[in-house]
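One chain follows as structure tokens, the form predicted on its own.
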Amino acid sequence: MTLEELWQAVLAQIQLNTSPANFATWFAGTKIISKENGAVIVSVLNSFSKEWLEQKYHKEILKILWALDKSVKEVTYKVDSVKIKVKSIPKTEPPDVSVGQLGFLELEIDKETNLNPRYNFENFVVGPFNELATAAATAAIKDPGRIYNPLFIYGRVGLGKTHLLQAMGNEASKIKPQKKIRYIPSEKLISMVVNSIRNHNIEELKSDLRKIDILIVDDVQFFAGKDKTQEEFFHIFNTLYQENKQIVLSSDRSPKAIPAITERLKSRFEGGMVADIGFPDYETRLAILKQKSQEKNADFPVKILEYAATNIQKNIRELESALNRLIVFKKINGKIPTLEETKKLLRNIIVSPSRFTNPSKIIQVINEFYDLDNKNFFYSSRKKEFARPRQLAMYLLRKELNLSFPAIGRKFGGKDHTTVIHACHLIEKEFQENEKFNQEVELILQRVYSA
């Protein structure tokens, strides 16, 4: 067995027990560079990966290597002297850059497509919170207009919707260069409609938009209350759809939850694939910080990034803002901040943990409240005494933690995301019809958030 084959065998086993985000983050670019006298040296891309593998994966790697080759006695990790290159990211930053400026360094926006090349799939971290939306986005771009049309992606502010939409556009421009692509924020589209009406050339605008092969509109919740924009967009949508042109939309909420939108437009939004983006889990948050660190040529100890990933739970933009503060501190002071200095730097970003919980706590409290054990709780029985608590757990994981439907399904024996959606709808219906049930849930939440 060659060194390459040996390492690939190790990676194959590690991948079985590691999330895609974690595996891609920590093991990308690794390889065995030598094996002499029972000592194996693994090459890694940077000191951050080296520290992480030593602390978190060393025992597992050594165990797997020994099982494959009984001569292996020890493993060490060495940083590859060749720097990795991150596509579409500037490698230098202007001197004396401020925290605010640092977060918005961008390459020139393409005037034809309105796309920013810094948003691509290469630097987009995929985790349980966004995997359904990412899979749908990838499939839609491979065969635009044929499947998942329209594609409607929704999630709260700061969770990467704009990055994903623009990555779709940039990817499409590479693999489908003959296609006419346009990314338009909803506010811009509203302004375009208003100006066209004022200048009496609305038909010209509609004609231009109808020539687009892939139309990407961000934040369509801002269409609410804009009756004329909704009317014109309805007709543009119909024309593009009938001609098998790909339509991609995003919002901070599901189509049903957008207020002051006509029913016919909501119906169009829901006519294809609707995918949600939830809150990133801890592993994914850490992977995002590591990815951003590489992009900015910044290297911080694991404990520093772990602290940020642990305490900033619901917003990817805030994660990047936290990293920017650390980078500025390093530039100004010529040193990496200590953990105590990090806490001071990030105290205005970190939200009080008083209302934080986790999936295990919610499931535990529901088990105790209904006097169930784990075996009965996860058992796929349709008996009401088992089914309703299980459905409530799914609902609370969604409502309180904003986990994605696929991520919730995996926690319940790999159930399909449609099962989770159905469970949430049943619980919402129960709320409307059963006051006693409302009281039960309130008691459960009190226990979940109690000390």
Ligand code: ADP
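We call the rigid core the largest set of C-alpha positions that still match within 1.5 Å between the two forms. Positions refer to the first chain, counted from 1. On a predicted model such as this, the values are computed, not experimentally measured, just so you know. Compared with the form predicted in complex with ligand ADP:
- Relative to the superposed rigid core, the position of the CA of Ala172 differs between the two forms by less than 2 Å.
- Ile363: CA moves 2 Å or more between the two forms after rigid-core fitting.
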Given for the second form:
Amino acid sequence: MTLEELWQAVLAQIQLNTSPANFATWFAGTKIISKENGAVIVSVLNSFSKEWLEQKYHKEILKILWALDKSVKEVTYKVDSVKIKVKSIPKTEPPDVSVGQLGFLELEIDKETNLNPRYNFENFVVGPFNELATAAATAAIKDPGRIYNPLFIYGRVGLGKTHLLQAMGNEASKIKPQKKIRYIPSEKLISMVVNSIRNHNIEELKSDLRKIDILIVDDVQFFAGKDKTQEEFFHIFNTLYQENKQIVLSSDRSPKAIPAITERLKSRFEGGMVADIGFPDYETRLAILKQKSQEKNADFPVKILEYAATNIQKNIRELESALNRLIVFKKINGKIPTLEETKKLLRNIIVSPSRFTNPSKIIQVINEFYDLDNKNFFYSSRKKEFARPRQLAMYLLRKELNLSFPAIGRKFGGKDHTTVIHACHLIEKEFQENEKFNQEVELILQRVYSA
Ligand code: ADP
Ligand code: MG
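Form predicted in complex with ligand ADP structure, per the form predicted on its own context:
Below: every chain and molecule of the assembly, starting with the one above.
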């Protein structure tokens, strides 16, 4: 378990007996910053929550930590004044490689192919929602470069694109060991291009990539607006394509719907097979939960799994984290959660359909959360520490209230609608890259809807 997973497990337990409002107030932005010789240091946002955690939650935190990790002997709390990580560091490893909290071994990522052996076809559940994409993927691997080239797979976040792409790569390296296979998250590709331009060795990079027989590029929606990368990738694409090398791409939307991508690249993306992954149906969701609990050697009554499968519909990663919470509960309490306890445990994953809020509530909560007391700054300052919360506010006004982009712009001192669109885009990107940010927003939303 990573420190982050460990802390997440603790938080999931604490939530059981804490009201959402309290939880958001005291645990927002907390994390474990170190664990050495049994001494855990938890960083908190302000001295307020430090005091509160020390006085009210210390025993419970220690107990849960100890249940999860017997090496833990003490916990201290430290105020961390850097509240917002404004700029996230681009990932150098493929996204989504963190394994489940319990039950999985950390598997090694292959240095050559950049593939994570965790993702394979054996543990990939197929249902109506991903049947076409899976069939295309299997066919493409049997006869790379000949049938579906490129193969473009798209679908919303958490629905198995990375898993499928990596499974293709892993399968290919098994049945076609002589082929040179490479999995590259597009963020990584972008930074490779940028660096090689800076270091004047772009030709080297290109000739390197041209040697690949099966090139898998994940999340190409991030190419949006990256002109230089698009241009170089266009040429790499053409070379590979002409030599019948297999190209596999994924995106969170169809090629047509990716903004700020050149027409010529779009038409390349669309030139082979385009297959989408939709939302899994109930049966498949249940099958996934059953399969994953088996993998993790955890046995839960069907009615518990059914509850999760019924209520978590749009994201397989969330299904997995629901299962992880149940597993952690079982480990700590030595028993299977009841249905009532399950409901509490999964409360903040499951989004209730009738949620009401308004713009000022959202803005106020974000303000409080990031301790931004000066409203004027919030609306107009260019400083980074204000920019990110402001972007988040724009994003949430759009997402939660479905306000139009121009209407949101007006709320923020008459900003142009393109600024708002850009902000939403940045936030979505941050979601993909920054787990901590996801949790922050989760907390913010809890607070928005709790009072
Ligand atoms: P995406 O790349 O579309 O955001 P991922 O491939 O990262 O989604 O999937 C999220 C999580 O759900 C991963 O842990 C993955 O293993 C799991 N998952 C997704 N689809 C399936 C499936 N069909 N069968 C089993 N596990 C799946
Ligand atoms: Mg992915």
